[in-house]
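First, one chain by itself: the form predicted alone, in structure tokens.
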Amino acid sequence: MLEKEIQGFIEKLRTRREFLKISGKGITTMAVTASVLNLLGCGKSGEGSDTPATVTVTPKGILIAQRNRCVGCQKCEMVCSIKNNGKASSYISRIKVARNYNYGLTMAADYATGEGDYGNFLMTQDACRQCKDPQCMAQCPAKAIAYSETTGTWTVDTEKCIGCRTCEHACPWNMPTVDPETEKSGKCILCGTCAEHCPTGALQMMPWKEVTVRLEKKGYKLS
């Protein structure tokens, strides 16, 4: 079962990486277990197979998010907004933790058994899904959101942005955020600053070269 699971993960990694090379678009996220985290050298001894973690496949590599490692310190939000907006602000950060802090993504009827600080203390690090057909881009009246070959992400052109908040409402996850001071929208461009400064390793950016090396150490090949 373990070998089948690992082979399945590597195959998904391989096919999605190849798809990105061809299309250049459509970053994908998949849930992974402790076995896969251990394969990538990110797991801890004793962690169960129900470890809530995801791997997001990007043009540069993979972004690993382990919710059970997140302590809700919101440092990722601070460094993100300083890097991309020049000021510390949870509200305009491209990665979202603060707004999910108390109750998780959605408030459960019995919140004491749900996620977040008022429930099971499980934090949620939420960020742009880089959709294949993003509604933020499709519905932007100023055509201010376009695919960037440089970053491999859907990116806001602040020169064109008129701050109308259409992108905020169009996104099913409300990921783009208009800065109330500058009236310009912003969204994740996978700069990796949040992962670079995460004190607990809850967020990790792993370049493709490193992914390949780690897999080869365990006797597997990515391509």
Second form
Amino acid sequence: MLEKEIQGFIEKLRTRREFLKISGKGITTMAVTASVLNLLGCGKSGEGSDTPATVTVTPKGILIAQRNRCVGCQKCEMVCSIKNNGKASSYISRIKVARNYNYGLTMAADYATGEGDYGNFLMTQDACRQCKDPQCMAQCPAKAIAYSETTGTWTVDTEKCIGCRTCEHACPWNMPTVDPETEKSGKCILCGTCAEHCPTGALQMMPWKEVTVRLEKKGYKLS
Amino acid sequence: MAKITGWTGKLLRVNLSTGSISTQDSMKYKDFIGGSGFGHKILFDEVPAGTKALDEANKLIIAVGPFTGTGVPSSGRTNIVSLSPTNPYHAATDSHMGGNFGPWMKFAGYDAIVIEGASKSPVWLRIEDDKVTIEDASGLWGKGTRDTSAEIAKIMGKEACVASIGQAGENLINLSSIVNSNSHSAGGHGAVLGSKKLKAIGIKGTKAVPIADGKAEDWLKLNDYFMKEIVGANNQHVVPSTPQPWAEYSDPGSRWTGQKDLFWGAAEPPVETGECPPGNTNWVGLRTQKGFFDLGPVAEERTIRMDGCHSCPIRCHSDMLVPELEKYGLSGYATSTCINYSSPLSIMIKGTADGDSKGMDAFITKCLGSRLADDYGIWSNYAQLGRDFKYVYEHGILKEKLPKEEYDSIPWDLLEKGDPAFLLEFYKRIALKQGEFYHVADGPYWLDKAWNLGKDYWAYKGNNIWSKMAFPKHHSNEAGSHVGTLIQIFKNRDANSHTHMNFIGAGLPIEVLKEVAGEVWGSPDALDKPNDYTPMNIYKAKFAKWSMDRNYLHDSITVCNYTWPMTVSPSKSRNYRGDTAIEAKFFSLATGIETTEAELDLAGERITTLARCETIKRMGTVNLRKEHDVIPDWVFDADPDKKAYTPGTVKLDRKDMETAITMLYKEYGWDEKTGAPTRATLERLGMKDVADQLESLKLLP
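We have the form predicted alone; now please give the form predicted in complex with its partner chain.
What follows is the entire complex, opening with the chain shown before.
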């Protein structure tokens, strides 16, 4: 089972990376298991059954978000908004933790056994999934969201953005956020600032070179 | 006028008597920085002498500073100033809470919230950016802090941060707290909100906290430098607790417990803390395995993760998996820190059933008690609650003072056999003010008044009460001889200053610490060796003053004084030197006002001095030296067969300590005879108006 998961993961990495090279388009974030985390050198082998992390494939490497390491300090939100907007704001941060901090993604009927700080303490780090067919782009009336060669992500052109908030509602996860002060939308462009400043490595940008080395260490090849 | 950055520039006032809600320019108080400084200024200016803590005329000021909500490391603290019902004179105290509340205030657009007047019926305050309303809380009255928060989240949205009182605050229990974000409690002011019938404040906002124009990259760089070179672990302990290949030093007492094969064992999958040497930002939050430190080795496999305040990389709270709590009707999760974990065990005065103070029974006791205390909103008074309970139980006072029926209804057998279920009764009877038992949570002064405990109570060995101000010692003469002792005498609650304690406990060899002391306070003699003291000198006075001033500065700016200042660092490449100017560097980048370390220290001195004037106003006497700054006999009379200033004792000498007090007053420019700030000093600090008010009250020396 573990071997099958690992082979499956490597196959996905391979094809998605190839797809990125060919199409130049971002690919959906994928949930991964503990054995995959172990493969990448994160976490302890074989324990924990569900999917404790997500991996987002980017042109530069992979962004790994591990829920088990997130301590809810929200530093990622502060550095994200300072880097991208020159001011600190939880609301416009492109990585979202605060809104899930207390009770998780959805408040459970019995909050004390649900997710979040009032429940089982599990944090949720949410960011743009870099969808294959992004609805934010599709529904934007100003055509302000397009693929950027520079970042390899769906990016908002603030010159074109009219602040109508269509993208906020179009995204199934409400990731783009319009800054109420500038009336311009913003979303994650995988700049990596959040990962760079995370005090526990819960967010991690792993360059392709490192991914390759880590896989080889465990006897696997990426290409 | 230049754009205000760092601060929001706005202060919210809510009068619960009239229902009036207004805002004002907070920059009127800019010289007082924020947090504690704003609080003491507003209280001193606006609350008349003679007011009692639970009077309608008392005000409660919740304030933060220019760092809050900007991501400065460890800037998630909120400061509350109000008159204290626990203090014998109802003098003002600061209470502090972490969590998310402070940053949420800034994101909603406020540097401070001033609560005035009193409502006739229970209300809660709803704040969503500029929209502020007073709401009916009759459905929330009687609920614990967690259910209150959840009910309000259902109305405001799950992202709202809620600070509330529990049943203890509603019932005007002196030792009550204000709690936000599940486990972050501010001790001592719950009853003030209770007297105003304000159950809770729910807050959320969509605004940004601007930093100075064009300074974003500088900001990130400074943060990077802080994380890679300067910061250590909890309490700024800068060496690991175990020997590690990279580390020149280690200290078993260090809170830097991260090491190979030590895990957050209940994480899925488990997270290894590992070796976390300086130089890597992503390891800082793994250094302190606080469950292991606070709850012992049994906690390792129960540790889900570390927890703590907004923007803090240190994580001094630990989140525990405790299915055993389900049999007490709670969920199987607990989270807390230090004293709030240890104080429930101190209530179990006969120990636990397995007799192991670090065993599984102690673990469950601590987890259960911390949950109950936070939910009822009960403050431990730095664990004095347990010591007071021990005294009245063991001296037969409870049996004598409680009506027989009440006494017999208390399940003493649970206490005697070390069953944590005793805590269910203990906390409930206090919070619900059942019978007479609740007096154990009056605080020492009022407990004595209620039950006439007399001299024996104040003097008994093992009691930690500091003078007639009736608060417990908190890093006193055992922490830096005269320095820790001087720091105790200022405040109206436990001193709660970690400026000196973190430095003393950093884990570095005494020789290194003495070198640093020489560089910061002018001579290595500022620091005595532990248990090997020397008589007073001027450098100790400078160390004590700096500690106080930084403490008030941190509570105003606001950063956590459990972590700051950065007097030392874990970096061998820096020769373990810290950087005491980082506050000023962040301040300049946040506010755009180029500010030096000396200028910020002067602001700290201004706030310390203002708080001193506040105390003079409440006590109605200018002679604080005689009436307030009193040192308990045990500081001088401990170890009767040892002489002060000989190895092996922390005792001090009475006459020498008088010299120490005089030296400290001199450093501040206060009147040496009374310890009161003079007009000249107040004017030097830009507080002529404070001098004028004190003069009109005939309270200038």
